[in-house]
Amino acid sequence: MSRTYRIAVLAGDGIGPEVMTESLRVLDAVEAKFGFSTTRSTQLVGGAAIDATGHPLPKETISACEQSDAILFGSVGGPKWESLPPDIQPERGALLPLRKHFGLFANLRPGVCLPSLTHASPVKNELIPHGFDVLCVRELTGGVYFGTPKGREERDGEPVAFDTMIYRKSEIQRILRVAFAAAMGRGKRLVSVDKANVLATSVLWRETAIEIAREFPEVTLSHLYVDNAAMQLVRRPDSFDVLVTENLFGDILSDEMAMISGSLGMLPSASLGARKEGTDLYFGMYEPSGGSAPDIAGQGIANPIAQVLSAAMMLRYSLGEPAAADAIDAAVARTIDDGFRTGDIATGAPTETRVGTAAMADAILARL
């Protein structure tokens, strides 16, 4: 079977091109080490695409993505394009349409604080002496963000706004199966987060979680209300393995996880769509959890690790190269353990070696 894969590379704006360059260098190295190859189609997206074509998501970019096994995405947006009409701003005009076009319904966001970076977390060090590694699985295309009717009108002489939270059982089933499968590859513990004491959608969510759990008898399923989950993430983040939740709750909790992890520059993400026929793999888009950081663009100081780890997630979930993904994860961990730090995770300790974007990638490559 051929081990040549097609990927669309969308570097985007701000620090996107810089960190993407380093990510592709790491990808080159694991290709050589593990005996596979990628054919890469580099395309414009976001502000860079607006400047070149007048639109944040050109047809050529969509076409290249359609012909690929996965999308490796950078970051989009910046002050330069904020005055444009909302529908053609980089985020709303590119990121959201890509998710919709490819049906990317499952967002996987790891929240990882390595033992040697616990100082960067706002959680007290004594609560996380060994760091933590949590995976948040968020439903991405349903719930109150997309439910109808939604709108604004006048009732009894005053403005009224309304949104509708709605979930089909099939939508809940498919995201839960992704979460259970992810838990099977980790610690086999899954927390389903809902608000079943208040919301009808959450009652259906919990009922469905209990049903799907029968398909995965090795996974221990538990339930938390979202307010309690938010508290427990701060109190004992290391008690979680995988958590799964609906769109709005996941939006909030995944950002909380990012904050307690210490730096967005360390955190990748995956947005998964349909499973590839006859496989355990998904079409997906892989991107850093942080933004385009235009204030430091072009300075060579951005942390490339989130983009590098996004490539590792791509190898794991879309390309079926788990050994290469494991190698990247391990090399990043060793690089951090050996004291290499970009500015966002540096403390100034004498044991640290402060490096820029390319030098951090060099250190990772040396440990591959």
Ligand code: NAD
Second form
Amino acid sequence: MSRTYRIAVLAGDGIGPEVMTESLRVLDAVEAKFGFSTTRSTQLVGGAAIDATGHPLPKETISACEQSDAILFGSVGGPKWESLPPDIQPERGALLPLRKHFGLFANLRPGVCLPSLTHASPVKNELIPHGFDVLCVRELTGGVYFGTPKGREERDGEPVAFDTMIYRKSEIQRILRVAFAAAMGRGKRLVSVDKANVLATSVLWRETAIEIAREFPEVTLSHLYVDNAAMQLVRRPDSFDVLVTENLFGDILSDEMAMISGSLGMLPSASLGARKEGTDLYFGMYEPSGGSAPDIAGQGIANPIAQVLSAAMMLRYSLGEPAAADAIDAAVARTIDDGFRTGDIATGAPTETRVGTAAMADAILARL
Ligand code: NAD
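Target state, the form predicted together with nicotinamide-adenine-dinucleotide (NAD); input state, the form predicted on its own:
Whole complex next, starting from this chain.
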């Protein structure tokens, strides 16, 4: 039986449409090679949707996403829409409502520094002779950002402010299952990051991690306090395979990880929602870690790799086509090893071939 999946394609603004075009070409190629197909519903989002319909997330876009197995997202925003009221600005009005509508509770961000790009990492190169490849799994819908009560009041004659860090066990269980399953598809090592020496939520987190580990006997689980994790990430990023943590810690650690990777144009991300019954697959939204890069939009020079790797993550986590995902990851790594560079990752070394967006995708396609 032929394997067909439905995806919603939301290219958005700035470099979004440029890099999306290239990622769809790569998707075409793996479909032909691995014998499956995708039905694509192309929809407006962000500033492009504001211009056409007056709203950054039109109803048709939401309903196309609801009818899909996954959303492949470009990026939204730009100077043109910055003076609009916050609620209808591209990011606030489209990205956040999409995350909420689809209950996207797990954020997966790989921090990859390929061996030939270690010069771009601020980590001392002798510490990362072979680069590194870490996956950060962050809980996205719970914890102190959403806990109640939160507020501000007057106590003993001075203002106080408070937030509540709260986690239900079921919330911890579901994010840990995502992380363990991801580790199963990689190096089978999971570090759970908490602050169990101080925080009650972290004690429950750690207990739950130990419980869920029994479902995944092949995965080696270890624990780090978040302050130590932040240090180890800059000292020995290559010692990590997958790390999993709660919302606030993950917000900080995933940005630290992107920074040490050195090149924003290379980093994809996934936000996962409902699990498809009886499988380890999830409905998900896949997008580059960077934004719409208005400074280089329309010039054909953006690095398409973050978008291409976002499509690979979609194949892995939502469509269940891991061989095609592996093929894309390998072709990208070979393209970089062979010296192809867009402006954001170029050093000017004579071994490099300087390319634009489409030629970078051509080089990846030639290595698939
Ligand atoms: P940005 O990530 O768009 O750009 C930061 C820098 O990285 C720029 O110099 C840009 O040229 C470069 N860069 C980013 N992606 C690149 C790529 N693929 N290839 C080469 N260079 C790349 O962040 P910003 O400048 O802070 O934001 C620009 C706009 O994007 C804003 O409107 C912001 O709101 C929006 N934004 C959107 C998202 C999203 O859609 N998820 C995320 C972040 C920012």
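Positions refer to the first chain, counted from 1. Throughout, rigid core stands for the largest set of C-alpha atoms superposing within 1.5 Å between the two forms. Values in this document were obtained by computation on a predicted structure and should not be read as measured data.
Chemist: On a core-based superposition, does E153 travel 2 Å or more at its Cα between these two forms?
Modeler: Yes, because once the rigid core is superposed, the C-alpha of E153 moves 2 Å or more between these two forms.
Chemist: How many Å does the Cα of F162 travel between these two forms when the structures are matched on their rigid core?
Modeler: C-alpha shift for F162: 2.3 Å.
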